[in-house]
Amino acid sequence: MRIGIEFSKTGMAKYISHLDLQRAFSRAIRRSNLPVKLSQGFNPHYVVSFASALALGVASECECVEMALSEDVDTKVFLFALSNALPPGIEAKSAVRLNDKAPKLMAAMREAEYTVAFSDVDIDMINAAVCDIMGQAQITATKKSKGRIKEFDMRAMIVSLESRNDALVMRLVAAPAGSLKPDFVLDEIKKRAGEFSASVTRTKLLAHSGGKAVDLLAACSKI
């Protein structure tokens, strides 16, 4: 049995690294006595995989993790036991059975949505910067990959940028072949609007199904 969990990572927990997050889930599994499978080999570990690593300092309402179980467990029972074992700031929100024929969450993910709240900024300047960015055919950016500096077209990885109630909602490519972090977009906005403070929250993880972007867990539970 495969089970998918959606969880939030907020408050001080947004400063927990991905490695420490993995450790927190391992401890929670041990405390809860849930029948999560152990891998084979000299150094066995729980068969747990996260859909996507979250950048340090970014909060999330929608992180997803999948676990392989050694026996069948009701999703409500699983969710209750795991919730009570997780540390403050990490909250298990829902649990679904994943179809055994569905790809792993990490392989199925295609996009991520973020909400950016600003402070000390003229929102009209942000909107003007967004319009300019979306009007570009190409925006070249650089990132370090395997010790090398690599150029890429950042604009091609921005699915949408939209202002909502004085906040910015950005939908970015987030796939096994490559992902765009929100910091790249914010840096590009700062080039046009000047310096500002912002807090970023990831709000959706999405797969593609039928030519549309759909909720990641829903897509993998219906295949």
Second form
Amino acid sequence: MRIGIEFSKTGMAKYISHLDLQRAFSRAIRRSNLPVKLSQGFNPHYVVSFASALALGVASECECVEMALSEDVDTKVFLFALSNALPPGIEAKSAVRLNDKAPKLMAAMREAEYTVAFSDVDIDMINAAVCDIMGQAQITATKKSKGRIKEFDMRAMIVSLESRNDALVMRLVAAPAGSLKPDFVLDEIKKRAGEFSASVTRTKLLAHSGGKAVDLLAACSKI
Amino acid sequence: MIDIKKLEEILPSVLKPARYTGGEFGEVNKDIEQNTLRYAMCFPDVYEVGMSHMGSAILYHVVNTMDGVFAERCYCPWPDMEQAMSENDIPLYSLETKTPLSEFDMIGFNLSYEMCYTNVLAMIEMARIPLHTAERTDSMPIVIAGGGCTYNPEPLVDFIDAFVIGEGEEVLPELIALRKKHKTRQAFLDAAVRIEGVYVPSMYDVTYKDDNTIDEIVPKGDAPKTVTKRIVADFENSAFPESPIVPYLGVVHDRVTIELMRGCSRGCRFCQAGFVYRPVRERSVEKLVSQAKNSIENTGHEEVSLCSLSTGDYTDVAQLVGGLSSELTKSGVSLAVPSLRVDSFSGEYAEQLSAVRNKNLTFAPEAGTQRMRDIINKNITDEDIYEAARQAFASGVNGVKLYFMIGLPEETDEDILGIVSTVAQIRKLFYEVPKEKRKGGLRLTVSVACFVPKPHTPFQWAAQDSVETFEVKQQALRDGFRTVKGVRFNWHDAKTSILEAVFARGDRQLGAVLETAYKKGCRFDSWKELFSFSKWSEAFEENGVDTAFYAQRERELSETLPWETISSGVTKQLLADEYEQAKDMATTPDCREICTSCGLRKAGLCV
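Since we've got the form predicted alone here, give me the form predicted together with the partner chain too.
Okay, now the whole complex, with that chain kicking things off.
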């Protein structure tokens, strides 16, 4: 059986790195005694895979992880046992049975939505910057990859930027072929609107279905 | 509480922010009431090191089981965080509730190694508590310290109000209860000296002779002439944390640790732990297997390790390893076994270890010749070493780590080169195992430490080598290992070892040096990348203190030593006799075979 879990990572837990989060999950599984499959080999580990790594310092309401189980477990029972075993700040929100034929969550991922709350800035300045960014045909940015500095067009990876009640909602590409971290967009806004501080929360993980963005877990659980 | 918004602003910019957030699984939180006594447990090193310290985990558990008492943790911020906190006006705070340390009733430091002392000073000032005990007022926390280094607390007496001597499980709850009764500093300290195992340095006057050695140590008020360590008598049933905190960060020892035994009966003459942690006390196999099982269930860790001074000397070691491995393999949990003595490494034990897939072994022959091992009373022979290696290799081990020391008393060139020939012989034994039985190539690592004479050992009077002498010997080893293929040779920095020796046997005059070095920016002196010998040299020079007086001087047996007030229960006479024996190359047997009348029994500490 394949099970998909949606969990939040909030408060101080947003400073937990992806590697540390993976370790925290395997320990929570061992504590919970749930029948998650162990891999074969010399150093057995639980068969667990996360949909998408979250940048350090970004909170999330919607992280997803899938696990392979050695026997069927009721999703409510699973959710309850896992919730009790997870550390504070990491909260399991829902559990769904995944379709065996559906691709891995990681492979189905296409977009991520982030909600940004600002402080110490005039929101009109942000809106103006956002308009300008969306009006560009191309924005060249650089990132380090395998020790080399690589140029890429980050504008192509911004799906949408939208102001909602003084917050900014960003939809960015997050796919196996490449993802855009929210910091790149915030840096572009800063270039235009000056320095500010912001807290970023990931609010949706999305797959594509019939040309439309849809909830990732729902997409992979449909029979 | 500190300003969390400010903290959140700096966290994204520092290395490993999870060092500073708390909130791990298993963290204790309590309601704080008007009369809750708040205790901050400080470990003067970075989070990953402090969270690996078994003693701190035990004390966190012990103190938090007390009613009306709440113990929280605090580690030394890495220099990037220290700077960010200072720039943003954030004081040192506890991980559990983010409370500034200055608001606690009592803060306690663990002193496990001398090279953490500058961090202690840094943490006191970051907590905005005056550095000197004399400048603290009644509204401020009492600052105490415990751990191995308190067997000579003298270099720190300017900064620490009271020291706990011996095992903290016994003394700390009593001190905390006393703090609840006494709100003023002086009343607390006056009463604290009446608790056994508590040393209040301000209650002693020390005078010096013209040659800078100590003339007299005079106690004041109710302070006892000697403070004798406290120990846990019923070790089998003493407190053990079966639900320790599970860190997010990969810490140094990221696993369940069970403590098999305390103390060691071997009596190696260089080893401070061997003398000060006596007597030997063991936990039963049933108790340990149950503690390991419960700890795995509670934490979800993937590995269990055995902790003691000499695991191979545990009476039922084969049953224990057998019992643990059958319990653990069921859940895919592995077993790690450190600290082996070569002569305690039997065939059956070797096989069981291999069953729990251990491909590495660590041995500490300590010296390269029989003569030298007799001097230090490391009661093993060349044949013991080679037989252990043969058995290990035959059982599939292909990674060996060997530990040696240089600069031991009476050492000659032949003893140094003996290290090389011992290693070469071990290498040869690996290739004597038939090829089809060997698992991969041999990984042979040799670590050579510089000997540091420690207080409360038979070598407490001995001179340490100079930096130059150590470096000549290290060069000889490097040259020697060129002739032995495939050896990874590591050596300890001589300068760090000299500094360690100065503070290990230092007196009250070193407080000023420590403070100067701290003010010059010395921090994390046990971290190679942050250690600055030049800053330390300036600090010694500016205070007119000569390191050779503390490190390279052989003391007269009649000299009053700085740590004379502190007793480990072992008499000075026994240590002096052992020093004589060493010079005669005479060995002393394991004290579980023949009692050496070390003084513990007389002090009521051993049966």
